[in-house]
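The chain below stands alone and is given in structure tokens; this is the form predicted alone.
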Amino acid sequence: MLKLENISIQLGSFQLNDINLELEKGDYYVLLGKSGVGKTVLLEIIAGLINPDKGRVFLNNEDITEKKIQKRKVGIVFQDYSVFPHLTVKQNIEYSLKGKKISKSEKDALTNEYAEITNVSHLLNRGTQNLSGGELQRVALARMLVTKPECLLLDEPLASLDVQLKGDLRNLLRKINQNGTTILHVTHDYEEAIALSKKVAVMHEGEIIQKGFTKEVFRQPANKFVANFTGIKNFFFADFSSINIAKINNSIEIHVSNIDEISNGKIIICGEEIILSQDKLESSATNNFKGHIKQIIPYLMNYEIIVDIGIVLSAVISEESLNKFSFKENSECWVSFKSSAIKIIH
């Protein structure tokens, strides 16, 4: 449906590098990375905002990659909305009619089917400076939606909106997905991508270093960056002695259930199954380290533990767990966790 071949750009000190990336029609792709490494140059491209020093960009098999913005059937909405002050709900809206050969009973149909779509039906006839970021969004994406683009570009479409206002969106945007637009995504938002996407496509430093089905991606990280970056904490590379032991940094030892007798890979450690405790357990656990608690770092439902026991691992606790035990940052404590709660990665 949406195909980018070998993308590359060079703009001042920043480049893009062999871009390749495939979307099917109905699927919600999303571009995750931090700031700055070019998921937004890439929209533009895509969009035609930007011309590529090399590649080329296919939309249902036919080459847009010199066609004008214009013709290109592709709808890209900012992270600022860029919706027109000057103008009311409903001008907005109607704006990317503007130039189309349609009645005016036609566009009025199109503009009153993507506001009551979008949820912007009663706002119809306001201006917009006064609307909230999220009635400010809905109108930017009602404004795309009415030209009935293939692909929808979202540049951080979640970014500046309160928590209450980003659930209100997800739903919209998951609801515009199921009605068969296709969406690209942008974010730096890992818990966006796993409550929105179906497939997703890791960047750092303008290339894409892993991508794949969302599940299969956030399962299993290709490498460290990956791994942190998806929010996955305890992440090594282990050499396996024996069936059951994984050693690292050539030093500390983990019991492991290792099925497949592999000699080297990478371990993954839950932090929610690491149990903290003043004295060491007497439990089925079979990995137990005395620990030093480097930090402690709250959440709203939970805290993070960071425990260094040879290597640093994060563990996650209640609140409860967190008073009960008197825990406190540069004193010690007993790490333990079961062989099961450790994932291998080969």
Second form
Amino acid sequence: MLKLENISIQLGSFQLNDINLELEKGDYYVLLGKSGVGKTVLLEIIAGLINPDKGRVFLNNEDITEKKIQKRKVGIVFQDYSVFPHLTVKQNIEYSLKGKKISKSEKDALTNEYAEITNVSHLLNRGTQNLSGGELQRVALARMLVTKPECLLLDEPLASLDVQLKGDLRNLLRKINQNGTTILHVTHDYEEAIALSKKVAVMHEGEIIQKGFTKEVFRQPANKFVANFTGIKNFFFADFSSINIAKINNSIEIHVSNIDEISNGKIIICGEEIILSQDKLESSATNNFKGHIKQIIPYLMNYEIIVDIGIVLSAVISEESLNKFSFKENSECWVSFKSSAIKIIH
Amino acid sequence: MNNSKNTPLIFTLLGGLILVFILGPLIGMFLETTPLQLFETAKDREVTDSIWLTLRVSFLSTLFFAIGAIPLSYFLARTKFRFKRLINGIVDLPVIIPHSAAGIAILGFISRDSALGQVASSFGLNFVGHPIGIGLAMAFVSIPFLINAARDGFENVPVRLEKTALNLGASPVRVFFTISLPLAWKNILSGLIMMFARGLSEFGAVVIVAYHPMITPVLIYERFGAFGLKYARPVSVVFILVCLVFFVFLRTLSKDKNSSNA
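Switch from the form predicted alone to the form predicted in complex with the partner chain and give that structure.
Next comes the full complex, this chain leading.
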């Protein structure tokens, strides 16, 4: 449906290198990456606002690289919404309908239809100056959807919204996608990718370093950057020179269940399955290490304990456990986990 | 905003002196003009004709040159090119050169010997000593005010709004008229008012291009030369009052427009 072929561009010191991406009709594709890696530039290239130095953009097998912005049928919604401040909500939504050969009643019907979908019907006659971030985002979406784009490009659409509004807007985006609109959504937030996308591509330093179905990318990160960026902790490269032993950084040895008998690969140790204790435990856990607590990070429901056992691990414990065992930063503790808590990635 | 209590006293005193310097001569001129003199001057046909001519020519030349100046401002605000600073410098040139020299330059440009003058002659027109010549001289010295204000206005319009409009299917011309121009309008209107006001007050360039028909600044100069201060003063006061009325009216209009946009 939408295909990017070897897109490259140099903008000052920043560059995009050989970006290849393919979206099928109805896809919800998330482009995941830190700020400044070129996600927005890529969207602007697809929308025709910037010309790439190299590469082609195809929409429904038609090369649209040189096509005028107005004729592309690709709609972009920017992070700052770009709602026209001198127009009312209604005038914003019907902006693209002006000059089209449709009657006023049809224009009104379309405006009302998309205002209803995006839940801004009650704001139609209002100016845009005093609208909240969530309302502005909805107006921007309605204004773009009314053009019936073949593909919708969203630049960090949830970045500046509070938690409640994020939830509402996620539901709206799901609904828009379920109605058949193909979406390419750019974000730095892996939770958005998990919540919304079918497929994901991870960008780093102007390149796509991993792409595929969201579940696969999150289950099998290609490298430490992807693992960290997708919220996965305790990701390590390991040598499996001895049977059922994973050697990390040529120093620490961990017991694993290496059923496939691979010689090297990646492992993820599940933070929830790491047990911390003041004294060494007598248990069935095959991995027991003395560690140094470097940091204790509070979360809403639990605590993350960063502990150094030769490699730095992240363990998750409840508030009750933290109080019971009086773990403190810069103190010692014992770390235990079973080999079944370790996932080996080929 | 800083509280005036935080402003050093010396700043207030020095600032007050500057205000006295601006207002003192004007107030003195008003005080030395009797109501009868004002009434007689306001009835003087030569004076009223010259005031109407000055207002009309400055207004029309502002409107006429805005047709080219606003697109130029947009171009300067949006386009990056090699000699942009040079072009910006050229735009400011009329502000820094002596206005009598500007008049000489304009005269050379529109006299019967020049290409433009010859074209005008073929239509039976002579710009020298004609309201068109006056308008050209006024525009020459006042157009930087419009171009600079409009350029600042366009620069303040986020490029992303224009990109969004393009992405919504609007042509570049429609984007200009529906997004860029309305959003920069506050600055443009301010520039138009400043250009108009500067045109009204121009003397140096106009007197060289057209002594007759007489615009009010030239008339004031003539009355001063021929009859002295006593006869030049009432004309000055009447002209200042008329200019003030127009200036306040236009500023109020622009303020209403701005507040309705808010």
